[in-house]
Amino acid sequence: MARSLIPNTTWSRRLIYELIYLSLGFNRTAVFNVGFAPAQPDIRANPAFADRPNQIQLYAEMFNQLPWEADHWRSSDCLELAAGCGAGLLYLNTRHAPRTSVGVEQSYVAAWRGRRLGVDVRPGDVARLSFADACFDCVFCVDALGYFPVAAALKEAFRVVRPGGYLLLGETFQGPPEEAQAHFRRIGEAAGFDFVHCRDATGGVRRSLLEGSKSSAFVRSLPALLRNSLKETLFLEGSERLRLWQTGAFSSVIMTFTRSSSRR
């Protein structure tokens, strides 16, 4: 797992991310996660994300992962752990269109920026969910789990996922993708879920990053202190962490569990 460079104490980590989201525009649907190249045609075209169409087209790498039909997905429920101000939700309710989805964010300015878009993005921590055990078919989390406590928050998902759901992992680890699937292989284990499968995505994200996709105008328009101070997260250009990602240092898998009907 790669090293989140955000503050680690919970006040400084969450004051960084209310400066990032309150800096914003709030029509935007701003998405920090490495992205997958190249985005479909209907994400690049979409003006809900046009600004960022790399890093939806990792969450559609991801949805793509579940064995659903489109009935499947229309009577699903679904719950996203660090979601930001919604954009992933955003591109979920328009491509598969579940019967719920909601997503858990630290930021309350990005779960309000959330609401405002659409969607039901609530203020919370996703290592003591709100939620009643076994109400979700699927839970996942997108390049975030860096930023909390994972074994409590994955054992919380554990408990909300209906047996016979799902749990997607798409993540970033300083190593080869061998190395990766058994380091997040052991965390999901570790929570209750059955390993199903894992995609090496590093082709795919590797291209995101070198196509500059995070020198963007989303990065452009955060205040010159929070770029400087976010540069490795970001994976500005000059930055350590796109570098070891040129040299092949980095990789990124998408990894898929089951709750198991027999598990209890």
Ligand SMILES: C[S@@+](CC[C@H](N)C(=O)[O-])C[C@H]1O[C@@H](n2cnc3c(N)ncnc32)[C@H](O)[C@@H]1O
Given for the second form:
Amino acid sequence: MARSLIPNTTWSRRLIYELIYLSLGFNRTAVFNVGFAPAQPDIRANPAFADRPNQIQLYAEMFNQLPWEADHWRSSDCLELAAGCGAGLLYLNTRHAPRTSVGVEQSYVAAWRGRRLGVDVRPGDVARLSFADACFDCVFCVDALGYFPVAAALKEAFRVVRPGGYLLLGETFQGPPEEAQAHFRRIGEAAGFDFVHCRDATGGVRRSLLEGSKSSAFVRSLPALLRNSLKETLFLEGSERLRLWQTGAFSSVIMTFTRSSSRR
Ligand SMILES: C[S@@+](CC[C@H](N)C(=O)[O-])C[C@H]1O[C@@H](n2cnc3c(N)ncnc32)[C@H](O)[C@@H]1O
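Since we've got the form predicted alone here, give me the form predicted in complex with the ligand too.
Okay, now the whole complex, with that chain kicking things off.
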């Protein structure tokens, strides 16, 4: 399951993320997820995404799940849960140009970095969203469900999605894709959503992790106490989590849910 290997207290987790986002070079677009490979040529060619194209590609794969034409995207309001430094929102704005886009992120450093990037990332807790009911057409979350109380966050997501709107989740899971689908489907439905589709993204995510496992320079500059946690969190070489990916124990899925317009 998408579980965290870093200490399980709110403050230690927050501190670790502040350190991560401080450690990633400020001249780089800091995007921090498992990624999906290969990345499309237009993503590789964009200087804003060239550092971490696979991580942006995971967002692209997710947005491709929505049945929206360009016009629909342009009149949509979108929210990202746990938006990190906002690179996913930057891609969304560049590729699909929604009417509005906003992210909520617990890390103050990440939110600040997002604003520096020109996207609207607000410091906050995904389990307590400061938005009105039914004000988004799409809520999405990439590689983050293991880091916060999922039931509370998805209940909030359900509250802020308009009837007929969508929830997209891109997540990893320890177990085969069929179990991942059943697991995340249960979670989404428990929050009130209707399941629409599950895309098995395991092959692309595994390829991305195997390509990216050597990029550990910033981890070595962190205090020894944190280093092991980060090694696992980032699937770096020598980590148990990377070994599990290599042996096929993990899977990755992109789940699409909707908030029904005919019920509730
Ligand atoms: C693996 S990162 C993914 C970030 C981003 N989605 C990306 O792909 O770059 C997980 C993120 O969840 C954020 N996070 C964890 N708990 C949170 C909470 N309760 N509210 C908001 N963000 C949270 C962390 O600060 C971190 O940025």
